[in-house]
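In the block that follows, a single chain appears as structure tokens, in the form predicted alone.
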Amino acid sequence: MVVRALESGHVPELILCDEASLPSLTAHADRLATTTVVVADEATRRSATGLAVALSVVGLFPKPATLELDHLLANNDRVVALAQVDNPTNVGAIVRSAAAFGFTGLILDGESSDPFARRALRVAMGTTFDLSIARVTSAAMMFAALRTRNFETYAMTPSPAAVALDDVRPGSRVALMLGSERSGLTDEWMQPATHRVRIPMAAGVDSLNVAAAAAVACYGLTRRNG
């Protein structure tokens, strides 16, 4: 993860790890300029990362900030909005479905956890680096900035009534909207969505984790008109 981090161009304020990975960070040094680089032992970084496991790299990078709606929508085609998804794990778990399938930006709500979380990121992968991440507190002005950007607002729903992923063809530009597990979407995001869409399940099953309804959609999202 930390290679990762650093290929994405983040520079770390610390790095500790085993004489075994340095080569793997050689061909960043340019990055690593002004970072603190540690070689330890296992047992002193078990001990200084109060982890059960010793990782071979551990890196200390200041949390990226994130941007504003406006700039996230001017330069990404394909984002992920969540609402109220307030478990680290599932956040981090669609981050990842998001990067695997295209989409390159990121938008949360106030309550939904924060994808730079240490579990989210774990889970993640670190594919949390490479996604445009931004932060609301407005769903009707999100809303309005998607319209102006001319963006097609996907809301996912276990409702009958809801179009079924397998009958969408998306356009260009598409926002995937994803609520909580506990109670869904809520109308102030729901009822401005473009698209209401279901992903058809067997009968006795009404609903999946949102994690895995995230990679449903995303993958069925990738689909384009024509």
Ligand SMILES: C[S@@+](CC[C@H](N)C(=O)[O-])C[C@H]1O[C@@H](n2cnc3c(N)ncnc32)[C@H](O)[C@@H]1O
Given for the second form:
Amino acid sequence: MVVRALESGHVPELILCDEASLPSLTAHADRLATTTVVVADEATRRSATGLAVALSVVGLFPKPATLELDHLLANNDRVVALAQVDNPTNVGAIVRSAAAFGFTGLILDGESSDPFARRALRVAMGTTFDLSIARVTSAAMMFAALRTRNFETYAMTPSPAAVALDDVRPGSRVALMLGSERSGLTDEWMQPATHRVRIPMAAGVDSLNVAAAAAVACYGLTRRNG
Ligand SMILES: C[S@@+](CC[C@H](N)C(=O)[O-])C[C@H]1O[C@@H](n2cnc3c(N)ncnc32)[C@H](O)[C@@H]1O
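The form predicted together with the named molecule is what I need now, so please give it after the form predicted alone.
In what comes next, the whole complex appears, and the chain from above leads the way.
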């Protein structure tokens, strides 16, 4: 994960590593000019992270700043927007699917988990470092900004009234919206969306886990856009 962060251009303040990992860091020497690199024994690396295992490389990075929404929308054509997704494991898994299927922006409401929380980062396998991320405080302002930037918005819902994913032909600017594990997307997020989209399921199944829905939807919209 430290190497992924370095490859994405992030500069650590401190690295603790074992002797064997030093050569893998030298490829990134230009990024490490201002970094304190310490070869540390197993006990030190274990206590630095608080994990049961001593990772071979531990990095301390400043947390990347979130972007202004308009800046994010100006520079990314495919974004995922999360409302009340408050489980960091789900956020990490969604980030990983987004990155895998070419979604490069992530918009979070105030109740969604921090994608840089340790659990979220680990589940995302470091793909978080390549995403542009913004937080919004108002759904109405987010939809206005998306409209101004010519995004079509796809609110994902298991509702039978929604259009099946197979029948969706996405536009060139796509915002995929996913909601809470408990109650799904609120009206504030659902009503203004240009499309309400469902992933068809077997009878009797209430819904997919939000991260599973994100993987299917990111893939579905990517496949049809190619
Ligand atoms: C566990 S579901 C929420 C279930 C909630 N009862 C509802 O009606 O939305 C969490 C999120 O995953 C997405 N989701 C889950 N199953 C889906 C499906 N079959 N089709 C489209 N989206 C789905 C939706 O965005 C939903 O807000």
